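In structure tokens, one chain follows: the form predicted on its own.
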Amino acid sequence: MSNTAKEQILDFVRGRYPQAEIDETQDIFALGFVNSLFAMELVMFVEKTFGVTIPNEELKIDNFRTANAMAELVARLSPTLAVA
């Protein structure tokens, strides 16, 4: 079971693409794994899973390119969560 935000995000992405080996630093947009629907699913997953609301100014592609970037976003929005 995943404990950190980064692990939970990676589990979510890997669950969508089980055939791919995706690590925390890989740009899932550049790899072609993200379309507009999956981008919205990522936003909804992050908000629901971590109990945060992503403000419009944080809805930037750079905040969602990698599991690291998404975990950093979660940490900024909810500093009490484990990110490592």
Second form
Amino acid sequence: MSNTAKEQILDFVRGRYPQAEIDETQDIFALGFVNSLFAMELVMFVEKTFGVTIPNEELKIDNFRTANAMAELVARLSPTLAVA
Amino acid sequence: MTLIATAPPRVVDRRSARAFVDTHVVPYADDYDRSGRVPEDLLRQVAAAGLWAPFLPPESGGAGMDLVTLGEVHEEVGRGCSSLRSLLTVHTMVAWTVQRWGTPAQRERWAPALAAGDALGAFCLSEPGAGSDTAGITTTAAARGDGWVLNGVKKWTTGGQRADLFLVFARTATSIGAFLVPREAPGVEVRPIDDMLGTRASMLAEISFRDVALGPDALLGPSGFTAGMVLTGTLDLGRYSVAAGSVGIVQACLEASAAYAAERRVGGKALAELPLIQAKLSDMVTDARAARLLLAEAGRLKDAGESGTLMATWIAKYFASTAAVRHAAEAVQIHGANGCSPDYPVARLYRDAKVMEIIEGSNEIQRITIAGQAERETTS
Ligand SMILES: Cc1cc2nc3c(=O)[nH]c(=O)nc-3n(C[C@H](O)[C@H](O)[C@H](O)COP(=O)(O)OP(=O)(O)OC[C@H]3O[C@@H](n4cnc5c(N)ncnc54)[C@H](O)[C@@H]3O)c2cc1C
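With the form predicted on its own done, generate the form predicted in complex with its partner chain in the same format.
Time for the whole complex; same chain goes first.
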């Protein structure tokens, strides 16, 4: 399931930036893609897709740099989802 | 018995909003415009109708209204008076932000007062030297002890003359943070800005913050990079409300113009029979409907928690605000000299519409943002 979360997140990022080749370890901030509009879209996407609410203290850049990091965040917030 | 008879009806949907606006707003909107304020009496009626923050959940004092309905309600208010709608917009931004990003303690302290209209909220981002370029703000919040010290000047604060609670965006050591600042905090000074072109009754102010000491509970939402998200989210809802208000302006232009065209005669014919006038009216009807649909789509995506709502809201606001300007100009045209006089509402609609192209992301910023989407989705 955590794999699936990672893939869904990657799909979302790639869907918004189809011209770029992005893998799960790539720092999308370092690539210069993230403006505030996209950051907000990303958070909304994660919350909606995985049925979680990201608390303020988890809204840190390191949790959003890569698809891996975001998938780990989802797993932390929703352990049952990660195990299922 | 008397209680029930005199309790003003709550606004729960478009229909009740329409009734409220037709009774309490439409007949007086030109007076508000002339006097440069929305009277306290109306602010109390808005509170009695539950209009300040009906989208808050019941435990925070709201009615749990969905955002599609909220859009319809703000359209109706905007049809009556853009100044009142502006006050509602900034208050909505503050209330929503407290609900979305606030800690339980912040919510408990502010949400019920905001829902009841006991505390009116205002939104402070723009400064004398920074508008579109939000990264250019110079107001600072410096950490001191376990709290903050705020310094800077905010300009063009809608409702600032009247608001009790300011949502202030300020530079911190790491990013831009959002701060809740009560009006009575020592060091807060409010100077009215009068005689604006449009939304003349929205009681703008310039607000200085001089060494304003705030507790740790003044910071709303995360600090660090994601603090920008509070701003993005707050502006998104403000933009949605302005889009709704712009649809309301188009609708008001349509209603005023259709009524005038039916009654005014030139060369023995009603204006409404002239093809050039019909062309104007048909475009108003079509754009009102198109703008309303774009707004409803943005609202539907909001209610579903879909990230696509952000761009949908930009597009709805761009379309609706430019349509409002176009049709307000035509509404004045249809009214001829009467349209330039204070005897008809179209002069006010014309001035108010122009403001819609400037606030919550100006036309140019709208276009840059919307084009950004096209670019990133198509270039290879
Ligand atoms: C009636 C009214 C109420 C308001 N209420 C509030 C409020 O409650 N709170 C608040 O914080 N602010 C408020 N504002 C301020 C409003 O948000 C700003 O006016 C708006 O953001 C534009 O900023 P500016 O006026 O500084 O224009 P500037 O940023 O100086 O821009 C000037 C012009 O240049 C254009 N421009 C800017 N950047 C670019 C670019 N990159 N490319 C091409 N063109 C560009 C703009 O679109 C604009 O036409 C209000 C303004 C008005 C008129």
